[in-house]
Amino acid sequence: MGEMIEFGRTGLTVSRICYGSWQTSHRFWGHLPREDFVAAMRRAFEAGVNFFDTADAYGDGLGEEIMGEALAPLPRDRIVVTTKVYHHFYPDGHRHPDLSGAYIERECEASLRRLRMDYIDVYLCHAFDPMTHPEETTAAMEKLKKAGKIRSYGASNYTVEQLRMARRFGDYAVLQPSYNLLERGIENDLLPYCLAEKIAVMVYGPLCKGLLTGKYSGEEKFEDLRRNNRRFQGEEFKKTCEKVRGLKPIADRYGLTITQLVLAATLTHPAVHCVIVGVKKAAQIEEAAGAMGKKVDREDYFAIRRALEG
């Protein structure tokens, strides 16, 4: 396997690169070939990745179904799967937040069926539900854990105060926040809190929707969710692409691609256990897996940050 790490207090051992399946969501990324995702997930395991992230909301269950198909031939005791609950979705496509105890229990069973699994390793609240008391949410999580349906639980997209409050009612052992070298705000609060409380951290968006891969010139046009994102438009897009491509001399010294350098640098933060890399094709997870075990020294780490700020 690739570079592994003890995942906080969960008792799990995971690869530092996690396969992310948000790209299976049609509403954000368009319709992409199912067989490409299946092939990529299986290639991830061959490349040393044992950690897979999905959510019931990705394609209203489609992401879990594809992951269930892809991982079915693999040894269950050698893979770690994260999924999430929060969006109460309906056949007509509308949805609303719901972390009520009854919905969590019902949706966990639905996720297990779609994943073709008997248990979920890490079950996350996908976002904060202001209309449900965290005591009710936590009671449902604890019930599922005692029943063997989940092994650990946590939260995604919580602020530090939301996480602090939730943890008064139970052991939220995992956090999944957005974080990358362009968007580092959680270094001020969430990451120090998680480090102090020994909470496992798996960050999503480490490549900023592809912006930090070094593969764009700044002239590209997008048909997916990036179409309306200011980071991918006009002069800002061009300038950022130029800064990212400017990292190539550092990447070359380490024998890495820019993508691999950025992932390795992101993993340098002491609070970050894993980075979730969104994948569409097998080649992308192969490249990302190549960042595992690579260390970026302190001088170069801060040089990378300065280059992206400049």
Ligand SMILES: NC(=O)c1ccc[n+]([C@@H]2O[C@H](COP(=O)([O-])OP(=O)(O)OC[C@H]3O[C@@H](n4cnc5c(N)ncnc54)[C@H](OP(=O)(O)O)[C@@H]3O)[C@@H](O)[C@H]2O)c1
Given for the second form:
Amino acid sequence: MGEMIEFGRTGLTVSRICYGSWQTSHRFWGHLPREDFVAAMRRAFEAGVNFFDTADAYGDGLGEEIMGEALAPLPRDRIVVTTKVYHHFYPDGHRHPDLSGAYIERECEASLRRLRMDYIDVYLCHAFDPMTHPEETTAAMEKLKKAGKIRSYGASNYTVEQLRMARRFGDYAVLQPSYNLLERGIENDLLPYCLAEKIAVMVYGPLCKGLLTGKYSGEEKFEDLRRNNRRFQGEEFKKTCEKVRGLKPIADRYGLTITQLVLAATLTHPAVHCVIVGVKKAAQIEEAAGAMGKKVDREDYFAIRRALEG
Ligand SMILES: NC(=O)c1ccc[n+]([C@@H]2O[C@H](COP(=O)([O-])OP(=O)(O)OC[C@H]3O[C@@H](n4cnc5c(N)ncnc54)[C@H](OP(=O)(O)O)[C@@H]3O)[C@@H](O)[C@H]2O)c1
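Any chance you could show the form predicted together with the named molecule after that form predicted on its own?
Below: every chain and molecule of the assembly, starting with the one above.
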């Protein structure tokens, strides 16, 4: 197994690198071969990753279906699966927020069917639904937990105030926020709050959609969701790529790739339990898994932050 960590108060033990499956979503990432995802998920487990992240909304069920197929041959008690609810989606492709109790209960059953599992380890509210009282949402989560359909629950993309309010009604034990070394805003609010409240944190986007891997020169053009993202365009894109590539001497000293150095450094923050890496191919998760157990010392950690600033 890779580097493992007790996942807050959930009672779960997870690898610090978590497999991210948003890349199965055609809407954002284009059509990629299903067999590549299945192979990557199985390779992840062999490489010491026992933690897998998906959502009902990834490909409107497709992400969970692929994960269900990939993980079916693996021992269920040795893998930990996160999925999410919130985007109420319809066959014609439209969707709207929905954290109503009735929808959560119905959608949890649908997720379990697609995942071919009889429980979900971590069930997350994918975002905050302003039209449902958190008391109702939380009651549904507690009911699912009592029924053994989920083992723990939490939230994603909540602000501190939203999380604080939700926690008045039940035990939100996990938070999934966006965080990487280029976008560190939550260090000022969510991360201290989670540390104080012993909430397990699994951050998404640790490689800033690939920008922090060092593989881009700044000349690339994208056909996927990055096409409309300013970070991936013009001078800003080129400058960031240069800064990221500037990390190579530090990575070399640790015998790591830039990707691995960035992941290991991100895991240094005391509030961060795990990083979720978005994966398209087996080689990507294999490389990411190589960051587990690698410690970046304080001086280098701040040198990395400085190099990426400005
Ligand atoms: N809760 C939420 O709202 C939410 C939102 C977003 C994501 N997530 C979860 O978090 C996961 C990760 O987030 P993310 O996909 O936004 O960002 P990410 O992990 O920062 O970036 C993923 C991209 O990095 C590249 N990559 C990954 N491993 C690589 C490697 N070893 N070498 C080179 N390139 C590599 C791939 O780029 P290429 O495409 O260029 O190959 C991949 O598409 C998602 O899959 C999903 O499970 C959750």
